[in-house]
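Starting off, we have a lone chain in the form predicted on its own, written out as structure tokens.
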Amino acid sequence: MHAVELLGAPGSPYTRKMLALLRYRAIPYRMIWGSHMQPPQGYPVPKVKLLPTFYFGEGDAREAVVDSTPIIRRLETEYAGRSVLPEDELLGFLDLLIEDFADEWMTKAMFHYRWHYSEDAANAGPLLIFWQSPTYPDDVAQQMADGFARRQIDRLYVVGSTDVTAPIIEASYTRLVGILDRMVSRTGFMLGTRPSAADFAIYAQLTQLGIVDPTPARIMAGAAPRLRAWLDRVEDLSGLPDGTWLAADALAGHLAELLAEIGRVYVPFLLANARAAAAGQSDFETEIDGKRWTQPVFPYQAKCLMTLRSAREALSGDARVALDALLDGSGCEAMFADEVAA
């Protein structure tokens, strides 16, 4: 079987997400460490340069693909066994919702902690350069690291990290560490005793927050050593025995805290961003967790909301009723209000 090839870097949470997933699913792969700004010679370039970049096919037929969520779905169709997508409709939607939350909200915490604090920025800069190549001379690497750090710090506002929003991001991260720790203690994973795409998405952001970046890593180590240990296990689940998905009657108790956190912080962001995008605005201001939030409009995350709305509409009547009952009171139900414009 031809190995899947991918270009990525250890500092890219989405690279970590896909590597761990490939290991769990026993899909043969060839890892190419590098930068999306310098793709391997002779390989096609995707329309949007992101990490990881997957290369499907061989030779002239090789295709460059980015965006982890659709890549996961493509891998499900091309490789059998060890599925990370629940067959049950309700579970499948919850998996998509939690994966989206991790990919699009938790990454705000990752980016914030990495570049908001000087200790974390000084730690990350050299790592990001040496992850590309360990043979850079020290003086060249430091110059590159300083330049990269300046660019990233200047871009903090793009993901919503400012002095105004920092308390919202940090309070959410601290709550989330406790929530995830309790979930892991009950079943081992988000939706049962086997990992779903959502687990790999959460794991990916936490590899940076809990391992690489000093400030959030101290928070996790002090509050949730179980969750910190979970990260090392999820890195390679190739030997994990087949598990089971949660039963329908166990979902409410297991997911209540996480759904409430998603409804508390991510849903208000999604709605405000989508409305601003629909109105043609370049930036927006809203209230999240009782505090002011402002940032530039992110068109991709407007699409995320529409994807979630479409996924709910595609559910059977019974599954939609069950989902609405589960989400009622969490804040997540606001995503599906008729007045949402996007």
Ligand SMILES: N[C@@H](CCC(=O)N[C@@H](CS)C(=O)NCC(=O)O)C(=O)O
Second form
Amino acid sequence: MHAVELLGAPGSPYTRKMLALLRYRAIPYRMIWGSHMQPPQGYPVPKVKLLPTFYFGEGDAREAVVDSTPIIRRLETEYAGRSVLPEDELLGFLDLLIEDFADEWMTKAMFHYRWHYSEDAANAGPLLIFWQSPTYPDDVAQQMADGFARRQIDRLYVVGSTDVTAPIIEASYTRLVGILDRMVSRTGFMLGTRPSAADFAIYAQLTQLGIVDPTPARIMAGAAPRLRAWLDRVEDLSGLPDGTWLAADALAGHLAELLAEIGRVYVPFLLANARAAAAGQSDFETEIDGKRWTQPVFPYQAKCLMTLRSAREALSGDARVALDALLDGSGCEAMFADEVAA
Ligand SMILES: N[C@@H](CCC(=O)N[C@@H](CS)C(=O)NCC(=O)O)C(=O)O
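Could you drop in the structure for the form predicted in complex with the named molecule? We only have the form predicted on its own so far.
Now the full complex is given, and it begins with the chain already shown.
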């Protein structure tokens, strides 16, 4: 069978998300380690150069695709078995919400901790270069690492990491380490004894936070060795026996803390960002977790809110009632309040 190809890097959380997913699903793949700045010669260029870039098909039919969330859905239609998308409507929505939270909020912690403190930035710079190739001479590598670090540090504010927002991001990460550790201790995964897309999205950000970057890795190692060990297991779940999804009556107990965290930090962010985007602003200021948050508008994340709203709209009446009951009081319900523009 033709293997799906992907260009990615070990320091790119979304690459790790997809690599672990391909392994769990036993989809034949060919991993091309590299940089989105230097795609493989003769290969098509995706609409936006991001890692991972997936290449579907061969020769003239080869197609370059980015964005892990839709790629996961495409892989579900092209390869059977070991699905990561729960067929139950309510679980399906929760999976999408948690995946989105990990991809769009937890990545703020990942980017923040990588570049905010000098110890972490000095650690990441050379790794990012040697992940591309181990044969760069030292002086060239050092120059590239310095350039890379400078560019990324200059971009910290784009994801909302500044001295003002640092306490919010760091407190959320510390709470999440505890919340995720307790979830993993109960059933092994976010939505049962089998992994869903949400698990791979969370794992993705934590491969960096928990392993690569010294400051957040120390926090995890100290507070949650179970979660830290989980990361090494999720990297390759090819031999995991088939499991089951959570029963409806177990959802509230298992998910309450995580939903409250999403409602506490991510939902206020999504709403303020979408309002500012609708008003044509380039920046916005809001309050998150009782503290001031400022950042440039992120149009992609305005789309994320729309996607979550459409997904709730698409639910059958019963599933929507069950979802609303589950989200009630978590702060997540504010996403669907009618008066909020998007
Ligand atoms: N939504 C995308 C995000 C991918 C992404 O942001 N990748 C980062 C690396 S982890 C990237 O390529 N950044 C390069 C850039 O922004 O120039 C996905 O889920 O795949």
